[in-house]
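Here we start with a single chain on its own, the form predicted on its own, put down as structure tokens.
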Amino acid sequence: MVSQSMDKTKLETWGNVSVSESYLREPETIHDLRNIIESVGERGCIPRGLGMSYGDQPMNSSGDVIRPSFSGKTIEHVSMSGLVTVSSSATFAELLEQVVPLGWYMPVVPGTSSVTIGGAIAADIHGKNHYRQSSIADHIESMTLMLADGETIRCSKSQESSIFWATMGGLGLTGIIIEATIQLIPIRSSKVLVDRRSFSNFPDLFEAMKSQTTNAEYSVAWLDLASKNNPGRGILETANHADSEPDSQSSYETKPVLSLPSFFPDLLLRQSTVNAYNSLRFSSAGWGQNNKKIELSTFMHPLDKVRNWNRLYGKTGIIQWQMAVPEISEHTLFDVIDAINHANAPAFLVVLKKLGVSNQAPLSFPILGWTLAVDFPAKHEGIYEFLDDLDQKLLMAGGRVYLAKDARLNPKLIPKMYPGVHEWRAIRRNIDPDRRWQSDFSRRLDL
């Protein structure tokens, strides 16, 4: 085969915690694609985007990974509904920056704007809105996907309904999507009005961010974890589209204006020196600030201003533990909290979001309830242990994991936390009966 005579590439991704050595495929055009496809071994291919994962999700050891380089990024053309076609190697901020001066924005982005589209796809990601708009898949009008023998599909909600939705969170184990079509919202400037308000504890902040659900489009809170007076006081953030202004134009930027050349000293991400930054943050943030007037790309991508922000983690890198719990269980938030904040782990980020209804995806994390994602130094003693304990904790209240973003879960969790899997792998099976996509994060959890 192909492969065997290349060279391998050592691949990393963003939580600087896996690393793996693989033979990277860039096909130019879409039969070298399927000719890759068609050709690899027993370990199989995965396809990789930016390798924005914190985890495993696109490293396939010893095996295939595969990079698209053909697909165009500049978008041809937007319908007077706001349909627009895109490569699925097209980034958030390449999308952007063509479709906000005319007027138009994504319904759903994720944290960063260095995804892709077809990882967005892949992990079916969710905002800072998903109790108003829900995750990426609600916008996918109809995408292209390569399966594992080589045809391409076109595929809807309507047309080839299953493999749409098994692929919606699949994390890249149905096919790889050449392009997506999608229904873009209207917006009338390209700047928000945000409130901003801080919280000595954290009943106070959760009731008001119930109660913000309501009137805002947006909806985010930071949470201070290693406070030992005050453990999760945190800073809320709501925010709505602003009108437009007289002879103002909208535009995107995601150029970052600072850049990390190498990683920081793994003792920056110590217990005292967390508790430091988080003061510091706390303090300075203020009792409230109304109808601020900012950029989206700043309120949505506020670390896309520093390039390579997870160096600050050091080279022993970092765990994004991010769980969903139903409303039902929202007290299995406070006694998350208390658990994190007397274990002594440093957690470094951490961040609260109001999530909506669910979708039809087997694998889709979000659930009607709240979402918490938590930031911890990768190699801190017992750190993985005790997140095994937390995730039983997860598991009594009905709740769940995000896979996209799992770097450690015990693969016994999965039919408990996802009972749609069983109704994933007939899909898979059935469009991928030799396992041609494979991944470490798909041999982990036995999927």
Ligand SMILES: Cc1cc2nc3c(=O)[nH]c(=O)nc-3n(C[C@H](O)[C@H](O)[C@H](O)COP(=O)(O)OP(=O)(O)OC[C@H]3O[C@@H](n4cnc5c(N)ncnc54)[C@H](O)[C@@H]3O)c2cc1C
Contents of the next structure:
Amino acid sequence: MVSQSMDKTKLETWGNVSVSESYLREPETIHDLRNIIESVGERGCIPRGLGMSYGDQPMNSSGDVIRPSFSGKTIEHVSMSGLVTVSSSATFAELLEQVVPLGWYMPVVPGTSSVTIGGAIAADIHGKNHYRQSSIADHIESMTLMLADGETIRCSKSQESSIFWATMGGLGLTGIIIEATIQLIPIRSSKVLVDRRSFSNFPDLFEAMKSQTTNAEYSVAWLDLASKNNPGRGILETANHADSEPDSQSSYETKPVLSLPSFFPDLLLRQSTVNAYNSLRFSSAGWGQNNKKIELSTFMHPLDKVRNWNRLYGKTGIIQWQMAVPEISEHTLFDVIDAINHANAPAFLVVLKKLGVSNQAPLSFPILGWTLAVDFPAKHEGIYEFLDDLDQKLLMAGGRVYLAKDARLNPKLIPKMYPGVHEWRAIRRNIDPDRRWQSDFSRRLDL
Ligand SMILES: Cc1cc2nc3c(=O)[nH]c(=O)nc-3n(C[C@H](O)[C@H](O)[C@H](O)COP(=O)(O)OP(=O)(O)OC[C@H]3O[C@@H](n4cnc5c(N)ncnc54)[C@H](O)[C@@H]3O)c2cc1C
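In place of the form predicted on its own, output the structure of the form predicted together with the named molecule.
Following is the full complex, with the preceding chain placed first.
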């Protein structure tokens, strides 16, 4: 077996809580990829993109991890109707830098442009516009996938559709995506018009978000859960694509302007630091603005301006708890905000977004309602038990945790949060009876 004669490579992910040593394989051709898949051992193999997962999704301790580096990142052609075929190893940054000057944009974009197309499809990502554009699955016309037996298939919503849907949100466990044909949306400029308002309490922010979101192409709120007097105060941003401007060139700039050279000391990750930071951020004057024209890339990926900003969380890393609650259980958002505030859990980055209707992918995350994502330092005492309690609140409300960001969920909760998991397991058994595709994540969650 090839992998036994290779050295293992230490791999991490963005959250920095999971570290593993694996055999890293980087095939450049389909032929090499097939050889790797056919020769994997008992620990199997898992695809990897840029490792921007928060948990162990692209990790496979003592097994193979396949990071494809296929050609196809250079866009040869965008059809008149906006169809583009791109390699799964292309990043959003690479794709958008090429298609934005041509007047096209990805209908669904994550909070960072450092995510591969393969990783995005495997997570069935959503953006700040799920209530309008659904998740990325909606915009994938078709894709090429290599299955566990080395066979390459083309799948879509009408061809091999059960495999197509199982792969959306399937986190690499159905096969490796080689390329995808994506339907882009036309844009008139590379700018958006942003309305930004700050709110001193959550009920007001939430009401404004509900009423403003329907009229906006994008909507997102950044919350402060540490404030003792006003937990959930925050900033609401809504945005629409801007019209074209005479003599202006559209471009997409994703390069960081700053870089954090090393990890911050864990000592700084305390409630008092969060309070001080949030007081500065959320009470600063001048947050109200209407129709401010800014670059799309600045609005979509504000944190990309600082390379390695996750180092702010220290060496012990971050756990991101991202949940979705149905619209009818929106009161759970208030309960969760209250619980985090009372527990004095240092919640650094807190993001609230509106979700539209779900799709038919058994492991896709979005459900009609709301999603809240909260970053906690992994070393905070009692954080794992606290999140277990929050999961119970979620379950009672018919909600779920985003598997693509999970690093600690109790596997028993999966069938309750994702009733489609039984169907997904059956599809997987059918196409991968020997479980060639496996990861630390799949073993941890018994998937
Ligand atoms: C700062 C930040 C902001 C984010 N914002 C959002 C957001 O707004 N919305 C959202 O939905 N998510 C968001 N995410 C999550 C991110 O989009 C997912 O974790 C995504 O899967 C990471 O892609 P990656 O290329 O880094 O893949 P990796 O982390 O390397 O892998 C992720 C999963 O994809 C699988 N995979 C990778 N490549 C392939 C392939 N070619 N074929 C099959 N499977 C593959 C892996 O096996 C693994 O299970 C964010 C993450 C960060 C760090």
